[in-house]
Amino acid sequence: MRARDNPFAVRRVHAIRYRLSGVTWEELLERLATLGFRAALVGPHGHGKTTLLEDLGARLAERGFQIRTATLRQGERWLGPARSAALFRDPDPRDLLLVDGAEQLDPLSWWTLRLRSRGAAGLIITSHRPGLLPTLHEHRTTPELLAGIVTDLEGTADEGEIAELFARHRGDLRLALRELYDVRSRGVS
């Protein structure tokens, strides 16, 4: 099978949008503004953090606030010189700052991320730990979600690999789904 024809191409996974569970868009986003703009996204690797974080930023947008990103990978312990251009140059008080990953960063950077913060609209983070700003949305996946997925990239799920797949990566959504394009790219179902 050609790697633009497997159904778990990333291109076709990233389309995938992230799906509320429990909540509506209007109910997280009244909560949000409860919260002043000020919120985490928490939830372990591959739960859909950064999609709802790009999501709600899309939703955000179309409300008027100006959006501004910055994303750490594993390991990476400050801003730098780019992200921080990106998030504090030209600071507007409609920018909101969205930030990934935000628990891969040095005590140090946290603290200067929530101060030069101040003047912005909000800060909106995701982390794999709830406590450094007040939860918005904890992820958590199922087995049914990911069959849900499934279904919409495949057209079909089979309930016992769904089951297999969600165990063996512990909810990891992420780790599923790349372990069926790969089972997919071999042409084994």
Second form
Amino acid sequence: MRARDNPFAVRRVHAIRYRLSGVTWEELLERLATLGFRAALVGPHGHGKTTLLEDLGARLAERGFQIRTATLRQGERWLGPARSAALFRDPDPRDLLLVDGAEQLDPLSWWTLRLRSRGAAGLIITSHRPGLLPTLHEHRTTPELLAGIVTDLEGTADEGEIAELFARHRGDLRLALRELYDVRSRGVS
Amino acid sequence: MEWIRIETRDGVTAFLPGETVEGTVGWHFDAPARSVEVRLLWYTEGKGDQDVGVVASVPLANPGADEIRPFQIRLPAGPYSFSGRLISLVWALEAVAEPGSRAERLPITVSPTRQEILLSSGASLAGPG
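Counterpart to the form predicted on its own, namely the form predicted together with its partner chain:
Complete assembly follows, chain above in first position.
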């Protein structure tokens, strides 16, 4: 199978948006407002925190906030000049800062982020653990969620394959979808 | 309804490296666009994050609200269009109008055979030089 035809190519996977369960977008946004727009999206690797952060940012932008984002890759412990500029250059009271991977910041960098974000409208982070900011939403994936995503990408989902993948990757949808890429690329369906 | 479209002459979408692509860009907007340009780009698809490279762009002077304009772009010598299991490299023509980044993309094939190189076939991807 050609890479561009693979239903699990990264571009197609990234086009899948977050599926809220047990709460509506309006309820989530209301809860965020009661938290003063300072909150954390909490969950393990590959459970959709980044996708939710992006989708939340889009909805907040529709409501008039100016979204500024920074993403820390694995092992990065500070923002650095480029990300700091993206978050703090020419600040505006409508700025809402979204920081993906904030739990990796060393204590000084985290303290600095909180201090410098005080003039902004809010700060939303993703984190693998609770406690940095009030938890807005805690992510838990399910086999049904994986099945729904696979169906969207491929048109169908095999229950047995999904259950096995979900268990093997302990709910990490990113890894499960990567494995499906490899499987399909070898021509196995 | 607003739209923008890009077409190649005679609908041809397979080309040789170095060939000149001719086509037209048409659009209909509620108000004159600030800018309209045609871009030649490649992008990757597959297991890794998508990469994009804009190789050439042709701005169309003084765009109105409702027009059809011809364009010409010379294709480079490489890389060729190819697909493997992990990655595909796709060439495309794209018409983009501002404001609003309204765009339409037309995939094309660029290779010495006018067909996408399939890596599993063992064919060489190297361009000249």
